[in-house]
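Below you'll find only one chain, the form predicted alone, shown as structure tokens.
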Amino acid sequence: MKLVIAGGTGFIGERLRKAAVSKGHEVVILSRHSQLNFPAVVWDAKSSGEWQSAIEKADAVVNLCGTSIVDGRWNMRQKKQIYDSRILPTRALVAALSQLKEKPKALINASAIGFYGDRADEELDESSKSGDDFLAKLCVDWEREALMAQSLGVRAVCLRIGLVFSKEGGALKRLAFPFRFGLGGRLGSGRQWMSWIAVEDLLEMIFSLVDSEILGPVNAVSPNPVRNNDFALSLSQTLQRPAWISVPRWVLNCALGEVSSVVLSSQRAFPKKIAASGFKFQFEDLSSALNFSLK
């Protein structure tokens, strides 16, 4: 299998590259950096160029480009950077596909469960409507760009990724940090739903989607979302630390501004499409995922 990964040096992309190589797949990385310790094709993630030939005859292009959404408070400049870092690479990739004689079979494009906005206790699957906040509108535009590949005869998948758990850092490391010092607890009311996935399951999901006929949006989450309060209790039990501190919503709003919506919004999402395909999760429940990722 030939796999082209855009954003292959990021948190998920780096792990996908290593997993693909370990499986014996041919991997091509599109990167803005020329000095890497593995072969890569340089691109600017904005425009056409010689890099386009690298994606010809690929089995799939996996686009994971996008700057972090939680590094600092959002202002107009940062929102534009968050938006452009996702929209422009996706647009460039689809434009490149239109010029190829032998196109990849699939474009697997990152998105996020932020697509749904804040939905309280509503059960969400891939047919649920979008939200109306900044992240939701971003995901709508992001997916629209990716799905244009289907008019070119390329199967397009939009991975609505939840909170990713990994032994090697990422969001879980940040969330666990205060708990390790006995300063953990629920955020806001603690009633908001958290949709999550172990990185091992996310990588296997991507591999399975390359060979499947699934198209359109796919919720990349475990089948067992949890409330933030239950997450805090499970995390404290895993780390054997107390979880007695709660952070009120107003404190998070003051400290983080609009970024607080990332941890306060409620998204109870289920992986309806991938489950129907017969995909088996290695980590279905929170406890097993936390034990594996944190111990």
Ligand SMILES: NC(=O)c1ccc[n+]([C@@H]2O[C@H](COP(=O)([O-])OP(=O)(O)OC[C@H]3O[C@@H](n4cnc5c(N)ncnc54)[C@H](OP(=O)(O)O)[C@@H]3O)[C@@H](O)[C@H]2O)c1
Second form
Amino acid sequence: MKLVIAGGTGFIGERLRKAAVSKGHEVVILSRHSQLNFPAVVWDAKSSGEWQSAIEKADAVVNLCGTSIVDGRWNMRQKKQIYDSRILPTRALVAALSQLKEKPKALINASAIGFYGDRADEELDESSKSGDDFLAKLCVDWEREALMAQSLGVRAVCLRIGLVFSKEGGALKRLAFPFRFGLGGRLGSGRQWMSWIAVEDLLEMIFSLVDSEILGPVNAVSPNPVRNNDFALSLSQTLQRPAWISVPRWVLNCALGEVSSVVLSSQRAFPKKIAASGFKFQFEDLSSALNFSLK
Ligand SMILES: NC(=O)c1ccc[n+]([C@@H]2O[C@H](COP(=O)([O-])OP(=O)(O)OC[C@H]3O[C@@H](n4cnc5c(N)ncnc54)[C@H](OP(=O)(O)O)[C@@H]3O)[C@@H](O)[C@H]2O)c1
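May I ask for the structure of the form predicted in complex with the ligand now, the form predicted alone having been displayed?
Now the complete complex, all chains and molecules, led by this one.
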């Protein structure tokens, strides 16, 4: 199978590249950089160019492009960068697909559970409506761009990814950092739901989606979202450190501004579509994922 991965140098993309190569797939990475220690096709992620021919005859294109949402406060400039780094590459990829004689069967495009906004205890699946904050509106526009591929006869999947847990870095490393020094605890009220997924399950989900007939939004989350309170408790048990500190919402708001919504918003999302397809998770419950990822 030939897989093109845009944003294949990032946290998820790097792992997807290695997993795909180890399964014997042909992998083409699209990157804005040329000095990499593996072959990649350079693109500018915004406009047409030589890179378009690299997509020809691919079985699927996986688009994981987007600058980090948690590096820096969300001023107007940062918001534009977060927005453009997702919308423009998606638009460029779909435009490239329209030019190809032999189009890929699928476009698997990143999105996020931020699509749902802040939803308290509501149980969310792929049919739930979107939220109305910055991230939610971004995800709505991002998914709309990706779904344009459908009109070209390319099956489009929008992966609404939850917090990705991995042994090597990412959200879990940042969240676990204060706990390692005995300074961990709940964030805000601790009642907000966190939807998470182990990176191993996310990668297998992407492979299974390439081979499936599933289209449209897919929640890429484990079947067991947890409240932040329970997450803090489970993390402290796994690391054998106390979790006695609680950081009030106003402190997070002052320190992080609007970025605090990433940890304070509540999304109780369930992987209804992928579960219905028979997909089996390796890590269904939080303690097994934390034990694997942190030890
Ligand atoms: N990790 C998570 O917990 C999580 C959760 C929900 C959703 N997601 C979404 O999943 C996607 C991948 O996440 P990740 O954690 O792997 O991200 P990451 O480590 O930040 O990597 C993102 C990739 O996007 C490319 N990129 C960055 N800025 C770009 C720009 N302005 N134009 C074009 N490409 C750009 C980079 O590739 P080059 O520098 O090689 O061009 C980079 O390798 C992102 O869209 C993210 O929003 C991630």
